[in-house]
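Read the single chain below, which is given as structure tokens and is the form predicted alone.
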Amino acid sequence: MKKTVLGELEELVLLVVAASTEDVYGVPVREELQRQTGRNFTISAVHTTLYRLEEKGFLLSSVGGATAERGGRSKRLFALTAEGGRVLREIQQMRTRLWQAIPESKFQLLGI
């Protein structure tokens, strides 16, 4: 089986939706990514990392309701699939194992 690879901001933009504890739309995703990273992300690129999870299978998209602070717009929601959690977890397990393999011993080289 190919491995995926995800770029830094569709990993962290798949870790909010999985986080969250219900369907969301992009500007409270931008709004975590900002908390959690203490970084800048324009709205468009949150969209447009939102659309390329769905593309390749990660999330499931709906429309939800009309909202008067939107002007009756609808938000686009969006929740993790399978595909998106197995993702996710085979990148947590690498991620493990690269930190596993660094010696305790170069941390103290280095002072930290």
Given for the second form:
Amino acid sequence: MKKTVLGELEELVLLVVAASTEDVYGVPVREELQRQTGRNFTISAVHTTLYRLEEKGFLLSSVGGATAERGGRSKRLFALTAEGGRVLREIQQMRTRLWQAIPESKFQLLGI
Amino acid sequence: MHGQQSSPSPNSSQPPRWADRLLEWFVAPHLVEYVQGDLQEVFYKRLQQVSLAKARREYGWAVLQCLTPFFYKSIPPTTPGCANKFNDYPTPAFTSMLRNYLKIALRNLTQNRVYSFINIGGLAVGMAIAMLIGLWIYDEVTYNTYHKNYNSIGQVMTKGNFNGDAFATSEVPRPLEAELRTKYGNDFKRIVMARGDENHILSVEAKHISQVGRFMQEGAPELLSLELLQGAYSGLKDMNSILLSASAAKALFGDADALNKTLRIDNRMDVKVTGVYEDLPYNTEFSGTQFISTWDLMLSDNKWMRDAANQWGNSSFRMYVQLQPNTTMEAVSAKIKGVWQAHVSEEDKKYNLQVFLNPMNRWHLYSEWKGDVNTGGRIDYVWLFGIIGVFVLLLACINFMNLSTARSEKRAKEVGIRKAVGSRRGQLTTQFLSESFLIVTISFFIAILLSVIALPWFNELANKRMTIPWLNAYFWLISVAFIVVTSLLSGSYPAFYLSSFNPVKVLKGTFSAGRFSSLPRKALVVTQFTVSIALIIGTIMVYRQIQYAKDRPVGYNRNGLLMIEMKSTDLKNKFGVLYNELKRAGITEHMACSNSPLTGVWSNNSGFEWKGKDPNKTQGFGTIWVTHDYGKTVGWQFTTGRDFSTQYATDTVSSQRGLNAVYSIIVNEVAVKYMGLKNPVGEIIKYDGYQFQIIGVIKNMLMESPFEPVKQMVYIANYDQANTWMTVRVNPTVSMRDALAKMEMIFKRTVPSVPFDYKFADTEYGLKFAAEERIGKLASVFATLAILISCLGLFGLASFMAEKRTKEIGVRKVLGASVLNIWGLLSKDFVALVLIAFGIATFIAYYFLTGWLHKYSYHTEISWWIFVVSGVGALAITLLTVSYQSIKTALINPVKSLRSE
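Could I have the structure of this protein in the form predicted in complex with the partner chain, to go alongside the form predicted alone above?
First the chain shown before, then all remaining chains and molecules of the complex.
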């Protein structure tokens, strides 16, 4: 059984795709990432990640409509698969468990 | 839809073309569209926010960021949903085509093992040689470049004409210094007077070691850009100071700090260590200089050197200069040309003394002088080996070309089919070139391996300490260039030849290479063998010349002779004691002193007069001052007359008896001939106010170069002068090991302040051949490998020839040809080629060897048998190489060879 370990960027990209209400492609994913994290991502990085996620079976892609602003080139639209959704769930649950394990007093002590 | 307009109008607000093309070229085809689409979308968005130039820059940058393995190595995902979408993609040149070519090349290689072995082995050996020679040349060319002021350092030299003998020397008189400093000071950044490398005894308490060093003026460390580990450049300011090399400091003080310690030079001069410098690398002129002490200290210790301050006639010093950056060696040489001549007497003006600068970059490679003309030197060997290296590499490449074309018929079909299917010629060329690129690359790595293995051995042979410069970027740059050039060189001919085949002819089966198609191949074989045979002839000649000089009679008995330099006054004073002690211990047979070592003549004097002297004979005589036992010690042989003897008081020159006495003198045969004396014994020779009577004539003693004629010599018994070298004949009944051990003991007891430092006369004599022997050995290695590589090629060629003619031979055998007939048939062609090569090689070798031999006055002749031996040898090797294949083919059962098809 292949381990479903996700890198940080992979996780973020997967979340962005999951959060979107319809299919998305490289550019909007990158913009959303930048908005949310305040960090700058290269197209190269975003694409690499998207394709990796597809290879892992967390995303599914289809060829979408071309627009003139892209020089007539079609888009590759990505959508979350069931497998992808499950992975996100697992990650969230794991995080929640870890969060719950932190004693409340600790943050109070640190004044946060 | 874009991109058609060529004017830089608003329409050209597009992403940079190069970036797009780059992207299309390397990104895996199933990804290009989406990546490019996204990039362009971003580009047009940015266009509204920033300037066009900036957007374009950003686009280019974004493309470059896509240059990751992911994008060009990516294969389409195989997930069920999208499997079919990307199946029909075209092949990008970079990823698959080249891989395809290499795969085919690799298959070809593994299928034809012998062929591959010959190609790769030959090329690897050739490259390894070229690499080693390259290292050697690099080492030679970078000699002295350790010194940062390399290009501005020069040595002051003089040339002139002394009684018809032109000369050039680096020994200059002391007053020249003041002259240059006062009159031409602006041209020089530094002027440093010095003495040459000399042996001195350095002592710390009871520890005495003998070290080579120099006495130099203050600017020396800066001039030589010494790397100081301790102390400062100003270390030579104070008269009583010394700079030590790191290894000398370690020898004297061990691990203790040497700085500011005191030590004693030659048991006389106390100095303080004011600096320790990193040992100089072996390939510099000053590498032997283990310490540098001050010029003033040496002057204070030495009266005659002090006196020389105003003597223009005493040239015993050296002068190194560093020029100001705004001038050149030539300019300064021209300026200072006449400074010495202006100070000599009217009478001496005829010597025409000229002062000039010899730049440091010429010291090593152009060190030979004939008279006052610089005749080159090691640069000849740099060229020679460079040419040999190129030739050996060429031989290996020729093998490759030859084998590839020889196999062309086998591959003709492959080419034909490829063409018929639609391969363009360019593609075929690329394929063959990539094949040769693969072979060359493999060979290159084997060559590196071979070089690494051979380097220690090569270093010993060449007397160097070279290393492969793994970390040098230039080395790798050159290596890559080397691979590319070699693969183009060796692959171009097959590539263009094979790709030119006409597919129709080839596939119809009427293809034949044509009558003259093997002509270039033959020419190449001739070239190979010409080089090989010429190298063999050269090697034999070099060895003959060395042997000839080695067999030259030396005129004395070298066995069991030791030479000891008498560096310190202690040793000089204790000579008598040593003499008695050693004799009593039964270690020595004889012992004597002289002013020159056995392997050199350090003193030349002119002004000898004799009866009937031809006034044109103005050459000097080598003069050796000796003690009585000198002749007995070295074992010289008399043709007439007698040796020095203690019975005659007049045998020894003594200041007490003054000028009126007639003293004894011994001369050599050359001197008798030079003076033109019929009955030499009893003749009187006048010199320097003294009168000498010839008492004996000895056979010529070879004391200097074995390649030069023996000089006219006089030997005079004079105890005041004979004090620089001690010669000891060890008793032949005592083993040398015991003798040395006992001698050392007696030495230590008698003169504790002097380290026991001896040299074997025959070893010293042998050193005179070192340079020639080195060349001989290197040449023989190259010659052997050259012929090996050539034979390797021949072997491959013969095997293909035989293979091609298998059927023909089958028919011949059926019709009754014997094995011998067939062997002759197959070998004949090659024999003819080798004979042609032999003819050319003879010409070339004869031409070059005559030139080389004339460098030596004492040289052997080029005899005809050398050529015969080389020719017969080459022929024998050829037949041996070819015969294996011919006989193998001749023995094949014709039933088998004719059965196929």
